[in-house]
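Presented below, as structure tokens, is a lone chain in the form predicted alone.
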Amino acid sequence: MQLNAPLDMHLHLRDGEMLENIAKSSAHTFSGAIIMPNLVPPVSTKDEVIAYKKRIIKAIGHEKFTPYMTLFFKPSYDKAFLESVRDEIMAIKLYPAGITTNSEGGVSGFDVEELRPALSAMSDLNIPLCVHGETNGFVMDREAEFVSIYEKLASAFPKLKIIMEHITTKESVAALEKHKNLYATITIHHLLITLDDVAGGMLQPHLFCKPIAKRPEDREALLQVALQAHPKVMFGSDSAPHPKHAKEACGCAAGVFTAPIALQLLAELFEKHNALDKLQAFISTNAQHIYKLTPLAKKVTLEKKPFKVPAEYNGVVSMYAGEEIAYSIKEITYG
């Protein structure tokens, strides 16, 4: 089967060696992605948005891909800068303070009219606010209870495109037909595991993320949307590399890095559940769609053939590292 312009709409590439060492693993058979600008320190101005952008270009080396970069959100933003950096990035991405990797910076309260004029400004310039969903609370109840700010900010700037990042639970899935301003992301990690295979048996810690996968009839919610090329969701890896020795550790680090098989599992997710003729609309033309963009064209055949999953790719450890999947990149071509 052969997939036009696939893309990733949630990616985490790092920096540093990092970056260096898994750039390619998206570049190769994705399109474009966008790239989360969680780093130490954040990337939160126009010069730090161009460099980080020079920074993926150079590391994907002759790879053919758009980096769509994004901003960490910050209050203090307004109109004109926005205005100076928008023609950078391609959307901003919030974080709750202190929820997930790298947010310490994130915003700690969400008082609409302390965010007004920076989600205003967004509104008018028509960029789109990418969230982190999630509050403070009992880890499997964080999304769930976020659901009410993303339906406080759709209300309050109602001309603003919201895309509910990585969801995972039934109460965003329902989320997405109260408001029409509301989008979503879903991984291809939610839509295969639930907490059971993170923690039921021995821990696996290269399944543990933020959000954690939630329970049976969440993941079911996600496949009902994500099998039927629901207009308003779109894939999104959240793929999120770390090293080795950080996840295999007490105080595992939280990321499931999906990159480089993220295509072939989808396709064996697709045909299982006889819904192939949706993957292009899941995997590309919905985010064209919603973020109004055209991507490079390039056209990715898979086959189906077994592939084994590398135990390492440059010292991180991928989902499904050492098992055969179904699937198998067959060609890349361009045009």
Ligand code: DOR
Contents of the next structure:
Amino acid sequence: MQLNAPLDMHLHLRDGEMLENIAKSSAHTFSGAIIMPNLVPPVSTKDEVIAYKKRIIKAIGHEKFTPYMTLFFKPSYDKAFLESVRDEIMAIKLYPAGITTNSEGGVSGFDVEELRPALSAMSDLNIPLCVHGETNGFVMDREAEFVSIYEKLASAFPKLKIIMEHITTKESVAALEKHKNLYATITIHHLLITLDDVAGGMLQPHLFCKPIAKRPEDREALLQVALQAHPKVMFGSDSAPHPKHAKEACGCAAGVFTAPIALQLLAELFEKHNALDKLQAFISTNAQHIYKLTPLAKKVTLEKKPFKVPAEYNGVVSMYAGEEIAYSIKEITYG
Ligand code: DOR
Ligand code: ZN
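The form predicted in complex with this ligand, contrasted with the form predicted alone above:
First the chain shown before, then all remaining chains and molecules of the complex.
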């Protein structure tokens, strides 16, 4: 089977040595990706976006791949600043303060009036807002509790495109239908696992992420919209590499690394559910419409041939490391 211009609409590429080590695993098979800004310090100025993009381009070497850059949302962004940075970014990512890796400088309180100047300016300039939607409540309820904040923002800024990132609950799926300007990304791991896979037996640190995988009925709701390629959902891997020692540790870092196997796993999943004909929309076409982008031409051919996932990719352990998955990448062509 062939995929045209696969897009990863939520990706962590990191910086420094990690960037050098893992960038190619996305750049090889994807046509482009939305790059998350949660570096230390977060990407929050025009110069930082431009410099980070340059480092990414260097790290991907000869691969053909478009990094779509983002800024780390701050309520202090004003219209003049956003106008000046508009052409360098595809979106702005909002993190609640302290909710996940490197999000300490995020937003607290979600007071619409405090956020109004920045969000109105983004709305006027057609800059989408990507949101990590979790409160600081009980871990299993954080995303469902955040839905009322999504709804408040969606109503207060009806022209602002709001992307609910890496949704994991049936409540977020329901919110998609209620507000015209709410969209969502879905990861491959949240389509495959529940909390049982993370903590039901021996603890699986390589499946631990934020938001944590939820209940079977939540995964079912995600599958429903992904497998029909609902036009408001798109693939975003949230592939988030951490060094092996940071995952296999007391105090395990949150993040599942899926970049090198994401397309193969999606092919296997969509085939299992007789939905292979919907994968193109989920992996690229929907995102092109939502973000109004034209991706770099790249065709990825997958074949149903077992692939043994390596134990490590440059010191990073991926999902299903050491296991066999059903699909392999056969060929990548351009143009
Ligand atoms: O599990 C996660 N890891 N969730 C996030 O939101 C951030 C990410 C990371 O940067 O490691
Ligand atoms: Zn993320």
